[in-house]
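What follows is one chain in structure tokens, specifically the form predicted on its own.
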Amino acid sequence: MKFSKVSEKFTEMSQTRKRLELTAILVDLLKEAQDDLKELVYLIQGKLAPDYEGIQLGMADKQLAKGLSAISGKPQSFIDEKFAKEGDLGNVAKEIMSSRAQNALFGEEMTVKRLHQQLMNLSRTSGKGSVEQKLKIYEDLLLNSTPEDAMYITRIITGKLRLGVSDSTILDALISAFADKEHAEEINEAYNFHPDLGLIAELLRSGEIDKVRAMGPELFVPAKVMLAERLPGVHEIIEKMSGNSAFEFKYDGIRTQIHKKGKEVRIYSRGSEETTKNFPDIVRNARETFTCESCILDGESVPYNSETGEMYPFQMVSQRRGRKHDLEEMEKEVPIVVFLFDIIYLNGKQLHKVPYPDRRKILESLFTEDDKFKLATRLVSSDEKKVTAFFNEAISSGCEGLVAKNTSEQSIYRAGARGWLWIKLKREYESEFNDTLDLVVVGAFTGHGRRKGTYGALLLASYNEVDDTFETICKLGSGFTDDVLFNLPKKFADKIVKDKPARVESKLVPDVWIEPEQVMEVKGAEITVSPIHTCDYGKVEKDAGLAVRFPRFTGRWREDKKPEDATTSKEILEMFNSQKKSIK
């Protein structure tokens, strides 16, 4: 498949913000791909492979600017000036290539498969002389492409393709193109256990729907973690679960999925990224603790003082994430205990459809607790007084609250899904409304007075999982330290876009639009009806949405969450309704 055909469709996609239209364009493109389908799907994602393979292209803007300088014969200062003006190196590449003679007339035809292969070669190039080799590959790609191709190739390399489509939209398009809609739920579940859209696309196209439907937990393929709904009180939770409930401490750490086969251990984050290198102590401890041949465990890594039994704040363990140096020193400074609460695979057998009580028994039989691995503290009860006392115990132990888990025969492990099988109860719910929310930054407003030179406020949004959009819910200007506040322009510099991002629904127009990628934790006083915000617009009042009143940054950047993992608009509506009941 010619990449120029893909570029045409990418341009069509950039001209619409409607999900149905985006999906229709994708369906047409996917059907034409033939044997290039797998590679095409990755490129649509702006990737070369699924996240858990950790493939990085490793070229900075300055390196690409150097390549454009060599191609154009213009000094790099000229390219840098163009880039500063455009804010998009892809546009600069397109302009540079448009000013040349027909580049690809005598060159090798640029196909999807060839582009993917060359980008893979680029990603594997390392060591002495690698910068020059990478530049040569980049220059070769552009010289054998159309100007439009050059723009999208450059955006893919910089990680800024930003077509306005998420994985869920691509999955919808794959189902429309190659499967019966009656299998949609099963295909979505398969993706949550095996988040590799290229592989799923290939299987669906070849008619191997049974292989897709059979997908479940698999070693060294990170499943998306099961998530919890929320309710404001113990009574509501017990009532919702019809008395079939167990309660576990909700730990304030990093969600950790551990895969073990023999002596090989790998660790994955809730976002399906491999973090094994950041936690050599967990790897070492898992080898020593678990004697089973293979398993997949779900838990929370928490900074822990084994002498006092005290759990430290999340900010301490977050220092371990992404760190490449001084790991031994960090192990001593921030010792970690993993609190395990689920198991979904053991010795070749998938356990995700085994009821929760049975999975817990299997987990309990697997190891002896020590300062490296512990079971999540649990109470099986439907007695409100006992559960309330247990909740207070969790808080006094340094936890966020409780997670209630359904104990009926239907209590399977639902990867990547929220549902009433798990319900969280956090400390903040006990007040009128002082909840913490994970919201996505979609814009910023220029600061004035003391905040001149930085942003005075950020525009935040919740995630609408039905429409796959981000709906504004508040302007955030409180809770920043001076260091954080005056570093905001730098933090978001590579996420600024000229126009409103395709997946953002907003009535407000900020001074700067920001691609929805960064999640931050915010605490609010209450949820109110708002005519200027789009969260749950029209669901409470005809011409109004919902907003967080008196939002304040908690200081916690949720680097462990993707934007689609943010608090959903559905959750916001549920919290608003619960809040109204409590006020009555």
The other form holds:
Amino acid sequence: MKFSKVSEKFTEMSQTRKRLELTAILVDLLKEAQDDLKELVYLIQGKLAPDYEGIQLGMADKQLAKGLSAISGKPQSFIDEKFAKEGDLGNVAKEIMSSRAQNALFGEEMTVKRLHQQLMNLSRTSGKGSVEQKLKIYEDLLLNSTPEDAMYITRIITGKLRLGVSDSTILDALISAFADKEHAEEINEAYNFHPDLGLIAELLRSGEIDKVRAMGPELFVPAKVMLAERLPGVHEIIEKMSGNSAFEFKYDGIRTQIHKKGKEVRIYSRGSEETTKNFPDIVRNARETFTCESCILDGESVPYNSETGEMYPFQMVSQRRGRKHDLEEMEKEVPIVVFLFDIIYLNGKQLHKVPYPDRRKILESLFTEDDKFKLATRLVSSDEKKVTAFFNEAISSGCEGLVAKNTSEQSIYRAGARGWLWIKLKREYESEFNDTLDLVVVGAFTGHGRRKGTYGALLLASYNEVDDTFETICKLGSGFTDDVLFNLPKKFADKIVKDKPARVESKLVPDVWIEPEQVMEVKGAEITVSPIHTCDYGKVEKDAGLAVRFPRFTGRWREDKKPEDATTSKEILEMFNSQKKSIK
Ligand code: AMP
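Now that the form predicted on its own has been shown, please provide the structure of the form predicted in complex with adenosine monophosphate.
Complete assembly follows, chain above in first position.
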């Protein structure tokens, strides 16, 4: 498939804001791809392979600007100026290639497979002289492309393709193109255990639906983690679970999925990134503790003082993510204990369909607790009084609250799904209007007076998982330390976009739009009805949405959450409704 065909469709996609239209264009494109489908799917994602393979293109804007300067024969300052004006190196590449149209397409015409292969070569180039080699590949790519191709290729390499299609939209389009609608749920479940859209695309296209349906937990493929719904009180949870409930401490650390086979151990984050290198201690401990042949475990890593049994704040763990140096020092300063609460694979056998009580038993028989690995403390009960006392115990031990786990025969492990099989109860929900929300930054307003030079407020949104959109819910201007406040423009500089991002639904027009990527934790006083915000628009009142009243930043950037992991609009609606109940 010619890449110029793909560019054409990408441009069509950028001209529509409607999800149905987007999906329709995508379906056409996927159907045309034939043998290039797998590579095409990755390129639509702006990637070369699934995230967990850790393949990175690794070229900064600055380096590419050098390449553009070489191709155009213009000084680098000329390119830099254009880039500063356009805010998008892709546009600059297009302009430059247009002005050299007479040279275009002398070489081989660019195909999807060839582009993917070349980008793979680019990503694999390392060591001495690699910057030059990478630039050479980039220049070759551009010289064999149309100006429009050059724009998209540049955006892919800089990690800013931003077509406005999430993985779930691509998956929907794949199902429409190559499968029966009746298999949609199973295909979604398969994807959650094996989040490789390229592979799933290829299997669906070749009619191997059975291979897709058989996908479950697999060693060294990070499963999307199971998530919890929320309810405001013990009573509501027990009622919802119809008496089939166990309660576990809700530890405030980092979700940790451990895969082990023989001596090989790998660790994945909540967002399915591999974080093995950041936790050599957990790797070593897992090798020693788990003598089984192979397993996949789910738990929460928490900084812990083994002498006093004290748990430390989450921030101490988050310092370790992405940090490669001084790990030994950090290990000593912040020893980690992993509280395990699930097992989904053991010795070659998938356990995701085994009910939770049996999975827990298997987990209990797997190891002896020590300072490195513990079982999540739990109470199996549907007695409101006992559970309330247990909740208070969790809080006084430094936990965030409880996670209720359904204990019925149906209590399977549902990868990636927020469902009523797990329900969280956090301390904040106990006091009426005091929830923390994880919201996505979608825009910012220029600051004035004391805030001159930075932003006065951010525009935040919740995630609507049905429409795959981000709906605004508040303007946030408080809770920032000066350091954080004055660093905001820098923090968001490479996320600023000219127009409203395709998936953002907003009535307000901020001074700058921000690509929905960053999640932040916000504390609010109340959920109220608001005509200016689009969260759950029209669901509570005609011509109005929902908003957070008195939002404050808690200081916690949720780097571990993707925008699609933010608090959903559905959750906001549930919070609004349960608030109403408690007012009565
Ligand atoms: P939240 O991030 O507020 O949606 O809460 C869900 C998170 O709580 C999970 O992703 C885990 O990281 C964490 N967690 C802590 N303890 C447990 C537990 N016992 N069971 C399940 N999740 C837990």
